[in-house]
Every structure is written in structure tokens, then in C-alpha cells.
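There is one chain below, alone, in C-alpha cells, taken in the form predicted alone.
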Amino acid sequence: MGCLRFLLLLMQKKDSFESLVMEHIRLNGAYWGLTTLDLLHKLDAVDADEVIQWIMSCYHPESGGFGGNVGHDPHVLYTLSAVQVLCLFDRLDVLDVDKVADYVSGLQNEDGSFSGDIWGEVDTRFSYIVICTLALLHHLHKINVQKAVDYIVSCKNLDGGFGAMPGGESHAGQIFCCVGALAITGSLHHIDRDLLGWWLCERQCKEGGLNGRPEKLADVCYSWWVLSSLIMIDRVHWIDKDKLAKFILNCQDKENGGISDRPDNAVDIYHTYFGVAGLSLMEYPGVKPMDPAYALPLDVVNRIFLRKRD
């Protein structure tokens, strides 16, 4: 695939339009790009020390959180991306792990939900982010896990899906966050697997791609959000993987590399990552396997948790 060429060029073009519009979420972009490189067996194409130095320049030692770029305020969204990138390079040793764990765990609210930062926005995305971050750092004990699980379960809908908050519309992205958090905490028994599996498999459109909600267009990013959730609840055989893989591959820019949201649209790093991640979940040749809950290459996740057992 031309994805490697696209990613390497994007990293070199610091003043490009893509770089400028991603200024505030640069750390997320680093996670998307670097994870894609690792899935393609090309993480050694970047200077690890340079990346880690930049990651740590986004750190706020007074709070323990990371901002989306140098000088930006800390938020759990960017803190997880920082932890995930450091996991890729096996360099969690550069972190004050207790400080980072205290930052994210301190954002748990009385009802078990989590705020994204000091300003208090609540969303089930943040539940997943905090749980995933703490699990990767082996500090899940710092939150009230039962309350966190109870809050997520309260966001379950009659269609089997989950929303951003209790009563919120079911959405594939939110479903991944809730299913992923329940998987990490060993709480998947709260899910009606057949009901949710049916809702998720209904996201496959006639052209093979997946959408995030009923009546929406297919979008490559849902190749990850939907497929990972189906894998975690053992219902991935309910969709046509061949048609989905063909849809993703049809969204490539065959001249310049990269993947777009749907065929013939402009490519970007976000959809390139989610397209390759989707192919990984379908065991596409040449792409490393990925863990559906932690959103990291499987060998990275195994290294983190096997080492803890040793």
C-alpha cells in the first residue's frame, strides 16, 4: 500500500494544510500515524528519541496530563494518545506513572462518569479513555471500577447500543468506547451480544463499507469502531469481511498513498489509520494484528501485560 509513503511525507511537511488544521490535536495525529507505521512494520522509519522528546514537551508536570500540542491545555484525549505512543516505543519509563494515573483518575465523578478535563464535560468516550490509560499503566485500582461500569451500563439503549450519556443516541463510536471499557474491566456480561451484534452488523452498507448510525453514508473510520466492537462481543462473522476490505482498499489514493473516508475523497491521517486498523482486524496480509480493546498492535499489548505478570 502507498500508506507508508503518505505517512512519511506528512511528517516531513510541518507547514502543510493538514498539519495546520491538526495543530490542536497533534498528539492524536502522532498516535494515528505512528500506530499505522507499526502495523505496517515500519515504526523504525522515525527517530524514536525525537518523537519521545516531543511527546514529553506536551506534558504538564503540575497536573500529570498531556496537551494536544506544546503549550496546549491537558485533556484525557491527549493523555491516552501520549501513553499509547510511549507503549509503541516501549518507553513508559519516561513517565511519572503515578502522576499521570492521579490526573486521569482524579477526573472521576460521583456517579462513576468521567470528565475530559478540569472544565467538566462528561462523555462515555472519557470513561473508555481513563480506563484504557490506567490499564496500560497498571493503575486501574485508582478509580472506583464498579461505579465506572455502572455508569456505562446506564448509557445502554433499548437497541443494545450505547450513547454518550444516559438517553443519548446509539452511535458506533460510543459503542466502541463502552464495549472497550467493559472488555478491559471484565464486564462484557452486561451486554446483550445478539441485540448489539445485530445493530452493528446492520451498519454495513450495500457497497461494503460501514456507517456509524442508521441512514448515514459508509465511512472508512467505522471499519475500526464497528469491527472492533463486533470482535469483542464475538459477532464479527455477521458481516461480509471481503466486501468491507474491498471498500477500504477502494478508498486509497493509489498515486500518493493514504486512505480517505470514502472513494475519491481527499486522504487524511485519521482515515488512513482507521482503514489500516480495520484491515488489521480482518487479518489482511502484511498488516500486524491489533488488539480490539486497547487499539494498539497485539504484540505491544502482550509486552505490557506479560511483563507485568513476570
Contents of the next structure:
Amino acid sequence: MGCLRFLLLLMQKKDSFESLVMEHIRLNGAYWGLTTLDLLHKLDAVDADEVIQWIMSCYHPESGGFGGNVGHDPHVLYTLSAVQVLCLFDRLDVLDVDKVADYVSGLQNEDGSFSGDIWGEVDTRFSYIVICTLALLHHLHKINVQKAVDYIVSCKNLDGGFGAMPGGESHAGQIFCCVGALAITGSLHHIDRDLLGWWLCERQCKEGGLNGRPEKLADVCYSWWVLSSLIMIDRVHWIDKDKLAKFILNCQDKENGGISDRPDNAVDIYHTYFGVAGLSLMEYPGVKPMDPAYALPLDVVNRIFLRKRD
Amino acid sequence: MHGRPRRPDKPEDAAAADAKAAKLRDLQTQVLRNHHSRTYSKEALGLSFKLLELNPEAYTAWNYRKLAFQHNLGELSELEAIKSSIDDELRVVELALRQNPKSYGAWYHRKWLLNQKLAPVDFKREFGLLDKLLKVDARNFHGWNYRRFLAKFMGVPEEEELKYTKDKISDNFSNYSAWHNRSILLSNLLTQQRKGFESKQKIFSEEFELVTQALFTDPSDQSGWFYHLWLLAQTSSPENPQLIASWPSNGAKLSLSSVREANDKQNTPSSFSSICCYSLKEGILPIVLFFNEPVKGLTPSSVSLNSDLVVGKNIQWRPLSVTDSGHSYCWVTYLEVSNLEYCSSQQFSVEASIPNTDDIVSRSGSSYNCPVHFTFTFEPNNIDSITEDTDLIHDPISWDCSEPLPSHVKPSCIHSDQLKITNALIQEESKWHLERLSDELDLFRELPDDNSKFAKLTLARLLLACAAIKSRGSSLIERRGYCEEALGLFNDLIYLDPSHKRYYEDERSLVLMDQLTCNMESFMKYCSVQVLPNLAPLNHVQLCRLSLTCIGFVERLLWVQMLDLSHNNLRSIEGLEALQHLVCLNVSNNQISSFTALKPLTEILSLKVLDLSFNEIGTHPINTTRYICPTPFSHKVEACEAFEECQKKNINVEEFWDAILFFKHVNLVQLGFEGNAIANKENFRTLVVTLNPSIKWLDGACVH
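Since the structure above is the form predicted alone, I would like to see how the form predicted in complex with the partner chain looks, so please show that one next.
Expanding to the full complex; the earlier chain stays at the top.
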């Protein structure tokens, strides 16, 4: 797959306008790129120590959070990416786990929701992020899980999906976050699986790709958001996997590597990751299977939760 | 990076791109420097303005501006100066939104400013901005979220907002965002019983009319169909939970025994149905209650049990469900019968009743309001001759679904009208529902576009909704008619929309199960009493080669002891947990792909024989029930002792965790698993024998 060449190239190409516009989310980029490499059995192509050193340079020891890049403010969005990357390398030992867990759990609000940082923006994305981060660190007990779950449930819509906040419209990305958070906390019974499953499977468009909301265009990134949600609620058989795989492969840049949002558009790391992750969820040959809730390779998640801990 | 064409860089563009990149790099560096040195001068703020105009996603720059705003505010005392400072911020947001109308950072900056409540908000400006944005993109969910925020912030009545959604829908029917907001507002108004919204029936009738207009205008647009589905769901389900079945059923007279000689007993009165109840060996008799929707709150006080048998205080109602939720369709309690002194023909009667109670509630919070009362009688036989578990089954059971069922012996313990619930309130409610649904049915049968998949699907759903209401009455013939027509529609849909084939197959499977079991005459073709050598007679149901993909209507199968579901396409057996008398289950030749998918079976204490041959266990690396049932990943099961036990025997826990969780919780005597990928894996047999020591036959061969 041409992805590998594209990924390695991207890690060196920091000065283009495209890279600069994304500079503030470089830590997310690291997670997307490195997870993709791992899914393709190529994580050893990077120098783990170098990566970890850079990750830790985004850390804010006074708060316990990570910024999107060196010098950028801490936020849960990047803290989760940092934790996930460290999980890939099995190197959570470099973290002050208690401090990081305190940072994310400290952002829970009275109503059970979570802010993304000290400035108070509330979104169900942050609920997922905090819950996922704490679970990976074995510190879920630091938050009021019941309240967190109740808040997510209050964002459930009449179409079975979830929005960013109570009353917010259902959106596949947001649905992933809410379903993921409920999955990790053993609370999927709050979901009407048939209702949501049908809404999600109707995201498959004629050309095989998935969209994020009704009457929108298909986009490779929804291969992840929709598929992972469908898997968590055991309804993934309701879509046509072959057609979706074809759509993703059609979005590959066969000359230079990488995957784009739609056929013949410009490739980027975000869509490359989501394309490969989508293929992984469909058991595509040569790609490692992925866990739909923690968004990490299955072997990494199994190691974290099944390995005997002291 | 969405929607950017993939084109090779032209050399003449390179210089311009470099210059643009250099400018951005420069701005980013300077803004971060000012942020770190807490420089909040006018000039410094100007740089952040430029950066955000170019790249609204630079979140640290928004944080920087908030800090600067707070810092500079300290120096301002006059309202005008504060206003102008706020105005600067609002302008940055507007310019940033022009660059990216979906910038999270920009939208939040605006909300944050308003929430500071430092100056009166110019709502005309705010709604003006929104109108402009939603005109460009009527689906911008940031815009809609902001609109809901504003409406709440300034206390706009929800009735007003409801009008706005109608305006938007009239502009363009294909506006899912507007339909969505409408559903939210309407639910709120109905719940609060606001003036003009007291009658759900009146409001819903109007809504049906509105949405039908949209559907007939453009049947290929999804937006209206989802709204219609919501209305339909609200119209077809009863408001309050209802008890729809039980075991034993009302009026049942059972002669219960725990050993195989049961049928030979001559002193059994003829009106009694003999049933061999395996759980009696453990001294318990299960009582199962089945509701039309998941409920919680069954306790000795919300369900009263009276009996001439000493019921005792330790009655515990347990929800039977795969998920660990407290809510369930199906509840069980075990009557203790072991300490009874039996005379050969003593009869015991049990009365169960559920009054109106606020203790039993559905997921939506509505409470139980249709009182039921039922009684059954049983006569224990031979309970004292306790034998060892394995003695019950002397020889391995072999299944043969090609053999026709013996027609002369039929289970006598089942009744078609398991519970007669007569409640005037429900009848009245159903009447409106049925009329409404019939109107819709007539309408959709006339929809001109014959090949619209949504039209067909909606028609099928309407038919099933009517069928469900019919089951509350007694018109089973009509019910069969609805099922028949719906089956035809699902068959059409499988061809019309092959991408979602398996969705329609699941739906079809449920309708098929409904059709097969809804009347006794047709159901009896699949039922028999199985008299196997050396085994007590078992109530047997054989549903083979029917292309079933999932299980439904289990409330009609509560009495089944031996169930053959082989040669179907089952990938899920959810629902079978309700079958508390099941002893033998054959699910061979299906598509079950993991042990977590078999979790329902761990709820059945009586299960002894299980045939899993020729399924897909071990074939798929992605497990789709990994999060449905309690696992270490969902934080409902801690890595258990069984894991350690397996580790000691060199069994790979990361590979076999789902098998370990399954075999730890069952007590099988016979298991078939050939024809699954997992069968060939090293250590799997060791795992089974270690965790399930009662096992006697594995794949037909004796273990010991």
C-alpha cells in the first residue's frame, strides 16, 4: 500500500501551508500517522524514543494536559492522542499517570458533562475523550461515571443518534463519541440498537461510501465513525462492506500514496488514517484488526485490559 | 482537508504558496510568543486577529484573545469601552466564520463572550448572523446549535422556534436539521403540556399531514422519512409497559417432575400437563414474566405472589438480559420447592398479580398501569429422587432435523392466550392508534413512486405496527395478513436495495417468527414432545432451514425445553435468555461468530446440551458483541479468576477471553463445536474441560 511512503514523507514535510494550518493539531496527526503505521505492521519504521520525546515536549507538567504541539495550550483533544500513542509503544510508564488522570477528570462539570479545557467549551466529544483516556490509564474511578453516562444519554435524539449537546443534531462523528463512551462504561443498553443501526446503515451512499448525516456527500472519514459505531452496537452487517472497501480504495492516491476524502481529491493524514482504520474494521487482508471503542489496534487494547497488572 | 482537488503542484504556484506559508508561520510564531510572555498590547492583539482570520482553527490564539480580553477589561470602567472591546471580539469571530463557518473555536468564542454577560446582547445582530449563515448552509449544525443556545439565552418560547423550523422546512423539505429541531421542540412542548400541545393525538395527526406533504413532493429525500418514522414509533407503541406473557401461564395445571419416569406416573389427573422440570433438581421452580418493553423495578412488593406453598421472603426478581442494565423485557424468580414435604398427589397453587404501580417503569419512565392477575397450579412428582446432573443424560443427544416431527404427541402445556389483558384505557388508546395507522396505510399504498425503497419500508413498518396492535386484541387472522404483506415487501426490498440486504433480512426474520408462532394451528407444525431414549420427554420446537437471521417473539417460546434452530443464518441468539426451561439447544450450521454472541445462554441454568457445530467462531478478528455484554473492556468484568486458572494451563487469555467468560458461566454436559475455526486451535479443548468440568461429550466423543 502506498500509504507507508506517504506517511513517512509527511513526517518530514513540516513547512508547507497545509502542514502549518494543521500545526496546532500535530499531536493528533502523530496519533493518526502512527496508528496507521501500526495497522500496516510498520510501527518499527519510526524511532520510538524520538517520538516519545517529542510527545512529552507537548506536555504541561503544571496542569497535566497535553497541547497540540510544542508551545500550544493543553486540551483533552491532544491529551487523548498522547496517551493513545504511548499505548501503541507500550510506554505509559513515561507518564505521571495520576497527574494526567487528574487533569482530564478535573474537567467534569456538575451535570456530568465535560469541558475540553479550562475555557469551558462543553461537547460530548470531550465526554468520550476523558472516558477513553481514563480507561486506558485504568483510572475511570476518578470521575462520576453515572453522571457522565446520564449526560450522554440526555444528548440522545429521536432518530436514535447523538448530538454534541442536548438538542444537538445527530452526526456520525458525535455518535461515535457517545456510543464509544457508553461502550467503555458498559452502558450500551441506553441505545436503541435497531433504531440507531438503521440510521447509521442508511449513511451508505450509492457509490458505497458513507456520509455523516442524511443527504450529505460520502467521505472516507465516516468509514471510521460509522463503522466503529455499527460494530459496537452489533449492526455492522447492515451495510455493504465490499462496496465501502472499494470506495476507500478508490480514494487512494496510487502515485504518491495516501487516501483522500473522496476519489481524486488531495490526500491527507487524517483521511489516510480513517481509510486504513475503516479497512481494518472490515477485516481487510494485511491490515491489523482494530478496537472500535478505544480506536487502537486490538492487540494493544487486549494487552492493556487483559494483561495481569500488579 | 475536505473537498480539495488532488492536482500536481504547478511550479508557478510554488512561490505564492511559499510566501503564504511563510506569512502563516510568522504569525503563528509571534502569537505564541506573545501568549507565553502575556503581551496583550493592541499590536499583539492585531497579530492574533490576522492569524485567526487566516486559520480560525488555531485554538491557542482564541485562548490568548480570551486572556487578553479579561486582562484589558480590568482597565476599562465605562460601558461604552467594554462594548467596543466586546465588539472587537465579535468581529474576529465573524471574520473567522467567513473563512470557516464550522470552526469550533470561533463559535465557542462567541458563546463565551455572551456568557460573560458584561453588556446587553444585540440579539438582532446575533439572529441576523445566523440567518445569513443558515441561508448559505441550511444544515450547518454549529449554526443550529448556536440558535438553540441563543433561544435559551434570551428565553425565546419554544413555540416560536417551532414556527421557525416550519419556515425552514417550507423553504426546502430536504432539511434534516430543521426536522430534527422540530422533533426536539415538539417533544418538549408535549411533555410540558404547553397550551395548544395538550393532545398528542391532535398534534401528531397534524405532523403526519405535514411530513406526508414532504414525502409526496420528493420521495427520494431521506429527511422526511426519518421524521415519519419517529411519528410512527410514537403512534404504534403503547404509552405504558404491559405484561404480555408468563411461565407458567394463566390457569396452567402442571405436573412437575425432575426425573425421566415422569410420564409413567399413573396417578396424574388428566387435566394436568406433565412436564419434566430440570431446575427442580436444584429445588427451584422458575417463574418468568415477559413485558412488551424493557422494564425495571420488579420486587416482592411490586409483584405479589401468594401461594399455599410457603413462598418465603427470599423472592428475588432478576432481569434476564445480556446487557447489565437493570431494565429487561423478561424477569425471572425461582420459587424454592426443595424443602417441601411431598405427598404423591398434593397440589399447590400460586397466584401472581401486578397492580398499578409506579415501581415498575419502562426506559422512558412510564409506569405500569394495567393490573394483571393470574394463577397456576402444580403438583410435584418424584422431586425427592435426586440424581446427579450427568445421570439425566445417559447418552449423547443426536439431532436430526431432516426427520419429520412425530405428529401425534404435542406439548399440552401451551396456550395461545397466555394472558388476557383487558383494560379499557388500552383499548381506547389502541383505537386511535389503529385509525391513524390505517389512514397512513391507505395513503402509502397510493404513493405513485412504486420503487421508492423508503415508501416500501414505511409501508412494511406500518403493517407491522398494525399487527402489533392487533395482537393486543384477538384478531390473529388479520395479524397474519399484515405479516404476509410485510414479508412480501421485505422480499422486494432485498432486491431493490441490495446494499442493505441484511437489514431487511433481519426484519424479515422477525416477521417470519411472528407469523410462525402467532397462531397455535400453524405453530403446532413445529412443536412436538421429544421422547429420547433414557431421557424425560421434552417439549421440542424445531425451526430449521427457515433463513432466520435473528430471534424474535420469544415470549411465545417460554415453555420450550429442546430447541432446534440449526441450518439457519443466525448471527445473534439474543432473546433466548428468556427460555428458562431450555435443556438442549441446537444452533449448528448458522453464522454465530463469537462466544460473546452466546452470552444469552449463560442466563439459562437448565442448559445441558449445546450444538455449535459449523458456525464461524474464531473466524473473525472483529468481534461485534465485544461491547454488548459485560467484558473487561466495558469495565463490567474484572479480569477474573478463570483468566488466571487458564494462564496456569498456558491458555492464551488475549486470544480466548470470550471463550473463558462463556465456559465459566455454563454447566454443559454435551457440546458440539466442530466446523468452527476455534476447534482447530491448540488448548481450546483444555479450556472447555477446565472451566466446564461437568462436560461429558465433546463433539460426540466421551471426554472421560
